[in-house]
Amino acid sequence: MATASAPKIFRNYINGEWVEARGGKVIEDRNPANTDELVGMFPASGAEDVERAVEAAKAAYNKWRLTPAPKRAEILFHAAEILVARKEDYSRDMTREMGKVLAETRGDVQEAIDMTYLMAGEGRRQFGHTTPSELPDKFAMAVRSPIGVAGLITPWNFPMAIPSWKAMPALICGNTVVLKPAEDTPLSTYNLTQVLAEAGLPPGVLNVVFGYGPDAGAPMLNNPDVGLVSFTGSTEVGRIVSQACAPTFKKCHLEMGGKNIIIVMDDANLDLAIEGAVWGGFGTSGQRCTAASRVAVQKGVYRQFVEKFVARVKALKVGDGLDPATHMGPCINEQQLQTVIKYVDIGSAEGAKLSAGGHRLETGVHARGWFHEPTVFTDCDPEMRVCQEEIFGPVVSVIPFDSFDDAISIANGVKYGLSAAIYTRNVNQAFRAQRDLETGIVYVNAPTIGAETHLPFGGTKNTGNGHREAGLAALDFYSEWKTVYVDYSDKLQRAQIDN
């Protein structure tokens, strides 16, 4: 089905049909370039809907874990090759609800499709190990097996390529799936729903129920028949994921923020330095987890960096991000405007220099979005608060230091610890740096951001709680070892004693 024919009102998905939610009520999906554009009717549903999605899930879930993984695969691959078909039309809806440029949603999508094409994959490799028995004619081996009901919550910024991260993995596991993705972007996780359904995902091993955090997500929480959990989300409600999950010992994966650093060498590739911080600081409008939202430049290049960084920061376009000559679309909402715009007063207050933006943008063609100036405080200290706090917006800092060990110095003093980037030419700087960052993700010559699917993601300090996303980690999270032992020996054999 075409998205441009999806119908404007929305419903959940639950034991494979699209249904109304309990409470009658909906949340408005509006394009954040022009909020005079509605983009759908979403239910802002609550506990009864969330109840009726587990119980589906645990209903579905016994048939859905004895089916052969190879074959899970194989629905998996199909739903793969249809999202690659539907990549523009999907990209273009992306964009419309969340409002970063069409070639990042394009990124988007495509993450959705690289992490399903990957999942199809373990089908056939979901390897356990198997070991030499201390003991005569004893097999010993170990085998993945699933949890059970996987309760996903996902955020606004990357709506097709999160959910993906979570739910493929999980499902090529031998789970089932409650799925409750951020209320800003429900079209994209429709859009991806539809083709799970149309690939042939059997009733109830997905369920989407769309809205709010407190009324769609945290019953999830409470709710026994979850086995585990995946938040990605700011670190304070991660918080409140995490001792939710505390009383009945439900599995956690706690993805959370980042205050992301890029360090600039005198020896660095200059040009190719500023052009990294550039996408790293301003791609999604700074709304990821891994924006690059520090720039420790070392003083030998340091004025030559910022002369050259404020002047493409300034030229940079911001809009409509359906429009080509776009660089940088807008915030996400109103309040997440709000909170770039007191971070603005409160860099300018600590005596950080404005170099570049500053300012929301509110006539002509932005007079109807949440649109924000990319902006640049220079001359600052690590200790002020816009070099410690999260801003998630398009707000860089740029920080002088003086020697590579000020530089790791700086990196690692946040409470953060998600992605660092090193630009330097100097081979044993560079080695030195992957070692001693504090963070899950480490780039050499290359920005924060650009994680791969088969690769590890995640963090260290208030990032994470220790799991990771993407590559074989997922599985790790998704699924269970259990410890096999065959003794064909035909007598009584007592490890440890008898050995």
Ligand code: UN1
Second form
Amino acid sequence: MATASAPKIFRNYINGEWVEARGGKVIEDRNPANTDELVGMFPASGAEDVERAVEAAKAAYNKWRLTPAPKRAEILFHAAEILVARKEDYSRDMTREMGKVLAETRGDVQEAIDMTYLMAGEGRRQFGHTTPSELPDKFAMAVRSPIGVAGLITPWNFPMAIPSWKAMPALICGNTVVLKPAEDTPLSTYNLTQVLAEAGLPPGVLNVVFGYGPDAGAPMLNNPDVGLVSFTGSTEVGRIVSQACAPTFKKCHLEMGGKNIIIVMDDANLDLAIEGAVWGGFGTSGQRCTAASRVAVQKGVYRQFVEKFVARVKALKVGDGLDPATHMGPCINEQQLQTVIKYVDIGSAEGAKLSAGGHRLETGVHARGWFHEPTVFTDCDPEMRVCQEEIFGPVVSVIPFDSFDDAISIANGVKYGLSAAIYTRNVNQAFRAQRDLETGIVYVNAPTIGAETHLPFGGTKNTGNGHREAGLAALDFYSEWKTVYVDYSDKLQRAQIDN
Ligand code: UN1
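Having seen the form predicted on its own, please provide the structure of the form predicted in complex with 2-aminohexanedioic acid (UN1).
To see the whole picture, the full complex is given below, headed by that same chain.
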């Protein structure tokens, strides 16, 4: 079992076997709450390993494509049941390598379970269209057709949920997979892979290559045998992925940054909005692409909101996510912590008022981890860098505004478009907001985080490139439409001419 306390050496999963990386280099998976704890050692794979994995996926494709989807689904269903049985162990493993609190890692594993059951159900659906032909004795339909080898590159903040968001729809549609998980959280992907293997996934259908992005992710992008790529991560890396996919016309799905907002109107249930802002801003230490890193509050309730919100944030307990008393865990690694520290300086220098937090925590129980205080800037101008740029850490910027129209233009005045929320009791305002907010996800009276697996997930502008994951939208990415005409008239019938 992967939960053993002694550090274990892990391998890649290629063609149904656990194999060493060619180069023999390793990456240490350490606990961000206590870097003395070595969770495991994972291969630092390179181009050759990726090539082997793609070859295995390519070789397995034809048989998997021809396996009836309901049969593919049985394997996924079985995998979901194994995940349910191991949820607690896998959640603990995830907290140890990722740092977020146990309630949240349980949610992450649950999200993987939900997605796996959902896509198992799609084994008996994957509906296409039938439609009348314009000609007599002719049948017309559009069916979903798999694409080939799917290259998946996943982040560390949802180490089991996001790999499952990508792998499950890819598999149910009949593709085979090469997955490169984030180097900070490989154990959770290892656990997921183990489950799929035990559930009976044939060799080569899912291959996992551990390592750093430039070494183990990039080689997938220009491999001619990879038909589609799905990437979740930063906008900067997303651009590189997109450009690398262009020469070979790979279908490419990008899920990137966010600068999500909670709008609090004067008529809102203020306590509910505060609770939502705390959860949306500091859940997962703000390390979600959906994190509510901006809160815009109408001036009638602004002072009252700030007072109560700041008090709530100051009371948050930061620590080891395995401790039930902890509200917020560490940042994932030193670099992420340094980014947070840098933005606290930037915010202070540009005149935002530091109202809570603002410092690294590095003594006592925090001495061995990448902890930072939950931090709130108030009286912010929407154009400040702390209100424009994604920080991906526990920093929330609070912005006062006058009118509903001001709130919408502040909300839309960023280059990202993932998630937005409005707290109001006015149904007209709620509906106008859902129409006018330029984001892929809108919440009314709930924070910006908390997407469910059976609805489309993704964003506009610099957040995405027009595709969505999760829900039925995922099937559109992981399959291609094939339009089929069957003429049973026994004569040549010319469309547009003979009808
Ligand atoms: C992410 O931050 O990359 O809606 C995904 C949410 C989660 C998924 C977040 N269900 O916050």
